[in-house]
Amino acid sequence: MTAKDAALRTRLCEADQGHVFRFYDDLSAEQRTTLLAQLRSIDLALVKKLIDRHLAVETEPHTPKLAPAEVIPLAADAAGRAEAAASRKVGEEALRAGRLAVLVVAGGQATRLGYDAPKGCFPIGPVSGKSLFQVHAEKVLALSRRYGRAVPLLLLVSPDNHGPTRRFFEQHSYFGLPAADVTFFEQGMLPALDRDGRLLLAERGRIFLSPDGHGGVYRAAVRSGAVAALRKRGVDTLFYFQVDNPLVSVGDPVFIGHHLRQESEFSLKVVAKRDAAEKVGVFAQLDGRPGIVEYSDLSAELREARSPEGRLVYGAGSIAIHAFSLAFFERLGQGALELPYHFARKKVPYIDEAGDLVNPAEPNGVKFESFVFDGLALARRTMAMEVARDEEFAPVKNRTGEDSPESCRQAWSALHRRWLAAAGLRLRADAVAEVGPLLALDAEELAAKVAAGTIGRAWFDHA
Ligand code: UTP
């Protein structure tokens, strides 16, 4: 051992986490360069911060004071419809004059989806089988087309997902963007602590480190020279969505229109609740400030509470699409600003005192992770705009029943089944429908493609 690593290890003993060297004897010496550099990434000052925090909340959780935030509405009159006008010119703009990256998080585990490669490896293209990061791809290339400017692509992976990440980019010549405007950057990973505080080994020479949650994609992307490298460039705005939509209208003028005029710095789009039952993280202003409140955190009466006109007064649901300034990002990302962490207990895997791997049949462990929705409070000034669901939000989470591949295919197949049908094409009752966005980016574009004749009925016949 080094004398560097000698003061790691005392390091950790003073912090009473000296039992993560318990085999360190018995270990390989590759085994223990790897034991020995995953230590060197554990920050021990915000382990302590962390495990102070999560006893703080568990004996005193505190409930924000609630009350409804401001929504633009779908535009469904003639002011609304002139209000999303004006947008659009302006978001137009802004990607003709090139100042819009895309940021995708695909850092996650799909624990739920229960898939081997990363998320966005998933075969989802109702017709076509495309990936979502195929389908994510196009939709960046067909931005580019559509404005002549390149729009870079960012994407947040893991360590862990990092390589077949980018080797999947690399498989399929990065979906036609020009490799050079592709840019993976890794996430923090952070260690799950078991009831005493202390860091879990998942094997005798390797610690349980999971991703510090899409929170960590602030950090990570200025840390990784990302940021800098956009502001070189000249992009000053971000449009970040979630690997798992494939829905998602990448790029939304209209969005990034009412962004730049709100002068916001932390925009999102939400969706009607279904029903008061939904789970889903609702927009509201909590002690007076923009965040996001969690099912689990709207009492039962707050849930049903319903305006005059019959909507829910918590009905704003988040769908994780976002734009940001380059500035917020910098701000946070410096560490200027802190994100909260959120806990969860959890059944993590160990491996005991006696050296033997323990799958614990009752959650053994606390896992934190950040959330980027938290810089919402954190922004200067923010924005929220509906949009319909059906037109823009159909995550792949589960294996099955809601939010899976099932339900999302059916959410894509109808949807462009209507775009169809608005250009003036008929499909069977029981075709399943699929529009790329090479081909047509929304229904205007479809629209306009067809009464053009660029594509006509024959051509689309064998589409
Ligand atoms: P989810 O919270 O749905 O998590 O992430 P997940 O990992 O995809 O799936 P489960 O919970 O394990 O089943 C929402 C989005 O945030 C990204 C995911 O890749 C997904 O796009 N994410 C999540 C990260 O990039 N990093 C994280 O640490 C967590």
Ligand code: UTP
The other form holds:
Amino acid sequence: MTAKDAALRTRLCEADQGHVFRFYDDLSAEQRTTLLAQLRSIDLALVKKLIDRHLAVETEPHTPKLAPAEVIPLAADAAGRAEAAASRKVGEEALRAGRLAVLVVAGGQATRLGYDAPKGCFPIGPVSGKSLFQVHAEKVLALSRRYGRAVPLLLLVSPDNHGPTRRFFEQHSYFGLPAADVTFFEQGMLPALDRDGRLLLAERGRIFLSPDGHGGVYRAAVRSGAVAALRKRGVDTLFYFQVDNPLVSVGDPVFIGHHLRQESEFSLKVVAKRDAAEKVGVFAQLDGRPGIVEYSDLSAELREARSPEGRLVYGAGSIAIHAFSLAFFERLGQGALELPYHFARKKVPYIDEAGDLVNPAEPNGVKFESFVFDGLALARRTMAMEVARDEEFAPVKNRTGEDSPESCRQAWSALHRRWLAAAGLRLRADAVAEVGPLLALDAEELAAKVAAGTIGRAWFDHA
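Given the form predicted in complex with the ligand above, produce the structure of the same protein in the form predicted alone.
Nothing else is written out below except the one chain.
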């Protein structure tokens, strides 16, 4: 053990974590290297803070005072359409100036879909079978072409899927994007702790680590150098979304325009909940600050509450599509603003004192994570904009039923049938439709190309 590693061991012993070296002498050289690398990556000061806040003292969870939050409604009248047009102009000017980058949260595996690969590799196109990654990358490429400025693409990956994700992009030539405009950076990991605040060993030479939650994106982007690189390019706005939603309107200029006109630091899109029972987080005021309240934290009375117009009072469902000012994102990533950590008691397999693997029957450990939307309460200004669910939100989360590949493809095909109908290209009611991003990013672009004769019925006959 080098002097540096010995000093690390001393720090861990002083932090009452010296037990992680219990089997060190029996490990192979490779196992020792892995263990030491893991231990160096652990922020002991943060671990102590988590112990002090969540384990040392049992406290009752705080129940915030709730109130509805202001949301820009769908542009249903002349005034709303005028505001949307004004915001579109501002958003398009920002895109032409190269001020926007796109960030995709892509750290998950497609295990729940029965697919052994990163979720972004999952084939989802209703006609083409394109992967989620290809759909999103082509939208970024189409956005770059439309506005004449490169739009950098950032992907938050996990340590487990980083290699496969990067290889997938390389094998597909980055889907037409310049490789220099695509950045991969890794999500952080946090150790699980036992009830006494001690690190758990997953193996004799490996600490049990789990992802630190999507709130870790701030810190990971700054630590990787991705934010500094964007700043050098003149980017000042980030468009954020999760990889499992292929309907997302990437770089939506109306949304970006509203965000910039209101000088918002953290903006989000919401959809009207399907009904009071839909289990989604809701945008609201929590103790006078904007935030997301989980479905389980709403009483039955609040879930069912309705306005005089019949709308759910707490019906602004969050769909994990955000815009950030880069300066705010950077402040969070550097630690100038601090996100709260949430904890959950879980059954965590561990190595006991005898070196045997134990699979507990009851929760024995605590896992921690942070949530990206907790940044709302820390922003100086925020903005929320309602969008139509059937136009922008069809996530792929479950193998069957709601939010499945089948439900996603049905929503996607229905949307693009409406685009085609608006352009005068009608299909059978049961036809499966898919308009590629490189052909058109929206119904207006498709209709304009049909009207100009750029594409026509013969093109669709062969598509």
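None of the values given here were measured: they were computed from a predicted structure. Note that the rigid core is defined as the largest set of C-alphas that superpose within 1.5 Å between two forms. Numbering follows the first chain given and starts at 1.
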Per-residue C-alpha change between the two forms, Lys449, threshold 2 Å, rigid core fit: no
Threshold 2 Å Cα movement between the two forms for Ile51, core superposed: yes
Core-aligned CA displacement of Ala202 at least 2 Å between the two forms: yes
